[in-house]
Amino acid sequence: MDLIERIDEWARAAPEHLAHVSRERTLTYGELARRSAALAAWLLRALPDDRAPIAVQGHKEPEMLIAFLGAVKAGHPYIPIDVTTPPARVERIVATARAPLTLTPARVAAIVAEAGDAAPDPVHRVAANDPFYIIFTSGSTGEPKGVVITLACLTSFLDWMLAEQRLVEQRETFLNQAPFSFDLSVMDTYLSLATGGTLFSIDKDDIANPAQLYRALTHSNATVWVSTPSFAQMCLVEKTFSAAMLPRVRRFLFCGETLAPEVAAALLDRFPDAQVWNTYGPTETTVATTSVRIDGETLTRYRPLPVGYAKPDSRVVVLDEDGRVAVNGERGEIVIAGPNVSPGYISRPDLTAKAFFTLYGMPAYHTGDWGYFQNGLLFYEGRRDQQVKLHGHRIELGDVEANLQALPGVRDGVVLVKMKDGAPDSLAAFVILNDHSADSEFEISRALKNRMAERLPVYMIPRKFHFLSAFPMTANGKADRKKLAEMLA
């Protein structure tokens, strides 16, 4: 059975079992199968000769899962877009993907209510080498780029994780912290649906309200925690965040950013019966490609922590500046090859040609990440270019700069990362204005933030703005980012 058939099989075997919990709303496997089939039938009537991507915009509503499965059952990949994404950026995503339709939770509910029990012909479903989903990430030119992930890519990832983690079918509850537009959510969503588990969503309002968040966690009955390390670090501030609050948690799965040894150590201390796993992989290689269990011995032996060993059907190598495989301990670019590697970026053959190639007879991807091997373990050392990971989100600084520079009144702008305790903490912008305004710098900063919020997600907006009459320059006549960074220290 492929993934879609597996999920539908749970609907036949356990139709009343909960597939998704989002606040007070629930969705059973039977409901998920029936409603996604009804949506698929509607899509086949509405778009009979079209296999173009379907945009799905919402947050953590059950209709998001119905839309995802309904799309692929009708032969369409889906594009998850979070409700917090500014309209202008949504328009660029939809235009780039040439999506003929954008579904919202309300529209999905209405379509399903009208469609009744209609079901599509299974022959129309997404096949192994067809695109399954497309996730848009930050692009260096100010334009988002869509990473195409096929069903075969997703299957490779899931087969590995299911074998490694030995999840118990129909007994696991997966914490869903990341929005569906962030590919970390693929880990919890499809590991849960493939095993007949329950996906428990934490939404943006929960995260913004600590008391509400901890109440939700207490009632989650989560057995598998999936999140960015920074989210766990935030939770650890609360002293009651421990096995008493989450007595059923047996494993923590981390991806999306660097896992600090202190965070791993605190989790092992507060959850003595749970395992902590560190994983690594860019969106282009389907969530993660390496993993390692972090235990007391690992914490004692390694600082920083390793990101793991490659999944069995993939190859991970580190290449030096001459393109040769680096020796043990030598730093170079991390390159990933295997069946989990994306076929490329939608509507961007130029970017695809630069990043994707063939290695060892398999699809391969230049990650742009620095790394090295030690004792067979991979270690991650940051980005080679201007791309950064901030609180789990991958951000191209060039994307933020391009949108800053496009604002009225801004002559030039440079965006850098402010570090705190050796880790990325926030974005900072250096700005040259066309005219010196009578407004205070606070008022100007607020106005720039408001304007940027019309173009970019909140996590891509600089926290602090510094106003200069001119940038320091390098010998090549470029803004001296090193000297600007020194101003942040």
Contents of the next structure:
Amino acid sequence: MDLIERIDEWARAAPEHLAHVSRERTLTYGELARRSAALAAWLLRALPDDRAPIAVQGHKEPEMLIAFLGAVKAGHPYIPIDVTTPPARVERIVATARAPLTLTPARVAAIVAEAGDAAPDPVHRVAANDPFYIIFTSGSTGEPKGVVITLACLTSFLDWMLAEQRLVEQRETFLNQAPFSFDLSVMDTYLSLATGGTLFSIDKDDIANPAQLYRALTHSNATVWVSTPSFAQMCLVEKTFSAAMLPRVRRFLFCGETLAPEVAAALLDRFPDAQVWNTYGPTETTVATTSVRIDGETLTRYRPLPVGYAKPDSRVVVLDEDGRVAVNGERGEIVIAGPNVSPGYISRPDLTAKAFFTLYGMPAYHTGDWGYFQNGLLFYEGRRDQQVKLHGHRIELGDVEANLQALPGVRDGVVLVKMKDGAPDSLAAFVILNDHSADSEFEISRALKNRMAERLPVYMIPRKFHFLSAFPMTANGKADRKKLAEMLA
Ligand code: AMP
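What does the same protein look like in the form predicted together with adenosine monophosphate (AMP), given that the last one was the form predicted on its own?
Let's see the whole complex now, leading with the same chain.
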């Protein structure tokens, strides 16, 4: 049984069981199977001759899941795009992927309402080596890049997590914090759907309103918590965020950025019946490739915390500067090989050739992450390039810079991360203007932010702009990022 059949099987076994809860809206397994089949039948009629990706733009609506499954049942991968993405960036994503159609929750609901009960022909489904989803991440030149993930990649990830996490079928409720456009959401969404669980979404308005968020969490009854460490850290500010609020939670699964020991320790303290897991991996290798349980002993033994052991069907190695496998404890670039490695970036053979290669006869990916092994455990030590993680969001500083430099009136721009208490806090831009107009720096900053918001998601917009007449230079004539960073300290 492949993943799609497995999800449909829950619709036969337990059609009334809740597959998704999003605010006051619910979706049962029966509804999910019927409606995604109806959408797939419609797609097969609307696009009979191609298997092009289908863009799906929305937020946490049940129609998002219907659209994802509807697409793959008709043989199309889907591209999840969050509703907060500005139209100019959506256009670039759609153009790069040559997506013939962008579905919204309203459109999905209308199609499903009209379509009736026609079931799609199963032979059209996405097969193992076909693309299943394409997630766009920040690209260093200002163009988002689309990571292609096949059904086989996703299956390799899920089979590993299912074997390791010992979830109880039809009994789990998974917290869905990350937007569907971020591959962390794949962890909660498909672990839940594969095990007949319930996916409980919290949305951006919940996250922006603490009282509402804690009400939603109390109401969730979650047993498996999936989020970025930043999100858990934010929740920990609330004293009542504990087993009293979430009495059924048994697992905290983290991925996407550094898990601070203080966060893990506080969670173990406040949720004595729950396990805390750190998992690591880029979108290009399907959510996560390594994992480790962080218990009291791991906390006392290691600083920083390890990111884990490789999943059994994959190889994770650290390569030194000469491309040789580094010895234990030696620092180098983390390389991941295995069936979970993406075939590459859509429509970008140039970027694909740079990052992907073959190792041990398996597809492999240069993560750009520094790391080392100790006692068989992988440790993460930062990036070799200008990619950063800000509150869980993956951002190429070059992406922000390219979009800043393209604005009229801007002669040059450098974007850096401002740190606070040792952790990334916000983006700061250094700008050289073509000419200093009569406007105040406050007004110019506001105008630049507004212009950038037309092109970039809100989390990629610098919080503060510093105006200079020239940048400090390095010996070889580049803007001296180190000196600029010192100006932020
Ligand atoms: P994304 O593709 O958004 O999942 O981002 C992947 C990048 O996030 C990785 O290449 C790492 O730089 C970072 N990352 C992911 N998981 C972890 C982790 N557990 N600890 C530290 N950094 C992480």
